[in-house]
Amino acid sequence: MASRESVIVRVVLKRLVAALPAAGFGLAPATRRRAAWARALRRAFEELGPAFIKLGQLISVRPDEFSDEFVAEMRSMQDAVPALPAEAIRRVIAAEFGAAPEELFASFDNEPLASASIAQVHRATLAMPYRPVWGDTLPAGADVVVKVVRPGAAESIRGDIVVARRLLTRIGATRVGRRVDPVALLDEFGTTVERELDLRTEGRYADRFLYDFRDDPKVVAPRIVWSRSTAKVLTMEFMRGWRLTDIEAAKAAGVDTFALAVHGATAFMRQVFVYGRYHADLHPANLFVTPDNTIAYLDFGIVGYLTPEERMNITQVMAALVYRDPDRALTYSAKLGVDVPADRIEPVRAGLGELLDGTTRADGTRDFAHFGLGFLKLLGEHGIKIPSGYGLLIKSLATVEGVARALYPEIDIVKTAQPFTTRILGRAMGDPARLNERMPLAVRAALRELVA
């Protein structure tokens, strides 16, 4: 039986060889070649299964380290795999609870709602009322979804990470690995996947999210049924609504998409600038608009965190966008871990200035994605490493802008952030520690004016 390493190599080489005609056997224009290789690798990842599908998803949110063509292909990859037979999912539930699904729920649907690389989702109904950590009681008969880690998924993914590490260590020593640190990328991937393999992490964040937005009737999330949840099984409220891909149907049903676009963007800014924890995997499948004119957040598997100091620094980066100030953007990006060597500051500053000059759209609104993703790409072109948290936040802000524009094309995400950033900067100006730090400088400046 062939080793997993040889299987991976064979699948990748097979796909790359098959792409040779599309790449003009290496003689086609660069963009066409890159697109052909990217398509081949995306197909290889899909063929190789869960670990590589999740790795592709990570690549899709790193435009700072990978080509536009590679990022676009990986973004198009669907995290959908053939469904396992219901009996396999039932065995996981029985092993976790010591009882069959019929003993735990009033009903359990054998036909899955969705089947992804890590988990499979089935619909069920509660057999008895349940009082969640936050929110109203879910009554007996309430519709829920049961998310179950696929049997063997954890072992398969962890095994593939070990094999991929061996392969990527070799690549890291070659010319291909000079721009990208493949082992560091794999470490980031491994950390993310470990969190996703324990469904309790997702449940805990959903509860915290519900608590944070307890005073906002326009923002909802599934209530978690902890009596029917473990590390491998997560039971949560079934959310009804339309995905953003079905937005026309929502409009036809009377949903106020303009109001939800503004409110949804504001809710995300609240996560970033007020709470310092935010849903970091927003895309059309993870957001619903509901018949009640609310926004439903789903799937809290990937979450970003910001310290108070990091929130201050990202606020200053947003201010740099408003005032078209490349020096401010560089100064506060450095505080967030973006280390630009002295010999590259001038070209980076020049490139950043061009980006800032191009952020205003024809309708007068600011284009954060042009600035944010362009900045990541600019840093990547100069070989400057991007801290994963910084890249994740920029990508998330750009995604929120895209989601909001799908609901309301004229929205200005920078204007939406302005009340939050103004509040943070205002508090900082009154912070005694900062005043004490700056007072000597202010006094010296005033004395220079008096004696001039």
Second form
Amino acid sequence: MASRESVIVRVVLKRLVAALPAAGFGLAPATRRRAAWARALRRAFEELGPAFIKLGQLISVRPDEFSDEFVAEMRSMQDAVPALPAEAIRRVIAAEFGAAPEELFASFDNEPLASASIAQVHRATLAMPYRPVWGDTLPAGADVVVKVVRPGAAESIRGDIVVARRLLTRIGATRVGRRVDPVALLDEFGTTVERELDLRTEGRYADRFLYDFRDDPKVVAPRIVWSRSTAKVLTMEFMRGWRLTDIEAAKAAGVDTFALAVHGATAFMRQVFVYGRYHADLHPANLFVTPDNTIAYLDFGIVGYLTPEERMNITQVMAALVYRDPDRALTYSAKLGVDVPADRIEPVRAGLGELLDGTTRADGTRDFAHFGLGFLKLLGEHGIKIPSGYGLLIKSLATVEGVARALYPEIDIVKTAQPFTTRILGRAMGDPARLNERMPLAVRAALRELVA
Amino acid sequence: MTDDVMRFFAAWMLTHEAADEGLKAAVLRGEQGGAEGMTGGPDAFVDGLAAMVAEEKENLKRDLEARARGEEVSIEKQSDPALEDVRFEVAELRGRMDNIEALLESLVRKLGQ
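Mind sharing the form predicted together with its partner chain? What's above is the form predicted on its own.
Everything in the complex follows now, all chains and molecules, and the chain you saw is the first one.
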């Protein structure tokens, strides 16, 4: 363990020393300096392997905690590692099932489809029909993908977390972000990555997603083959289509990208505002456009959860953006744990008003990312702590906007959100607790009108 | 309960359709929606909500007409969400059983090796 500790220290120092010229030996302007250190740390994380790559991905969704340069650099982190030989993956499958892949599937492709820090994906075909939790039965011979946790990945990640925790506790006072508590961040990371290491969690969420969207034939997700899945192996339906990075090919094939952009965005909002559980790792590689004009959500490794109360408060914040209402945004952000001290309320309110007014692009559409990330930055500038999860959600909504605009550049995601937020808040009027709270005021207002 | 609130307002709007000019104006503003129609803070939100209730009112009107013709109306065709949830819970349980069965088979295979 001690040797791993020295490897981590050596790699980080090596990268930081190599970045000294780019940082002007500490004399360059602050932005350039921060960018150079961020780049060095990103390279160190990539060199240090799975645990650090995943940690970088977590940092990339916390613009509330880290500097812009650090977040941007971690976003460009490459989670594409050289593929392991098929034999290593076949050994994991054999250890999990006590049988070779050929005994479990009609065919198994030794050539990997993708390889990332935690898992490697191979194609296979089903040997017998399988009735999934939701949706039609997958017939024998159906194409599936088999996602397998890389041998040693779990142990190496857990070991690195222990070492990193020890190092961070020792370093203690080092500031790597604006107000970040590195040990708390590492603990949060440990919880997230543990969930990701048990692939069944991802499978269960995919099932739930299919159920939630059972009335929407335009939104799909892979069906899970539970008879061929364990904690380390997840077998699911193979989705045909184009990644969003390949959108021109989809357009050439006649896919209606505008309809899909609107649908993809509303599907995400439905997850957040209606169900309170959402795909928190959306990027162009995790979304497919299929030839029959549907949008497929893939890879449910990171999922965000909201309580009904949080969901309602977030809907209120979104309604504030839709209807440009800074007071509503502040009131409900406070309920979400964004605690603005009394002496900061006025400047924050003014900044928020400016953000709300400045979210319109030249083409007349509203820019959610500008608002959302600007709001997080505004709170950071005023030293206001942002609760865990709030940053992740805003970043996810900003990503959805980016993804929808990749499909159709003229889409206005704020306008798309209007019916959702309005309807949900309209329905919330019937909530007994709310009625109990607000009815006396409503009756008094009505009486005032009647006697006026 | 929650949907009923929208229906309640829709019913109120239906019975006051000819009378309330102020509400009609609010619905119109809410329907216009776009960037221009969304700049008025809390009032714009109420307009948006009025437009949505007006939409619900149209559904209610269609349902009432259908019922008068003796047809089944849209709200009655909706399956019970609680029942749907139970269906999913049972299906999820079946998935877990499949998974446990596969694990037991693996165990048997490993013990046999």
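Keep in mind the model is a prediction, meaning the values are calculated, not measured. Rigid core here is just the name for the largest C-alpha set that superposes within 1.5 Å across the two forms. Numbering follows the first chain given and starts at 1.
Is the shift of residue 326 between these two forms large enough to count as movement, that is, does its C-alpha move by 2 Å or more after the core is superposed?
Result for residue 326: yes, a 2 Å-plus shift.
Is there a C-alpha shift of 2 Å or more at residue 382 between these two forms once the rigid core is superposed?
Yes, its C-alpha moves 2 Å or more.
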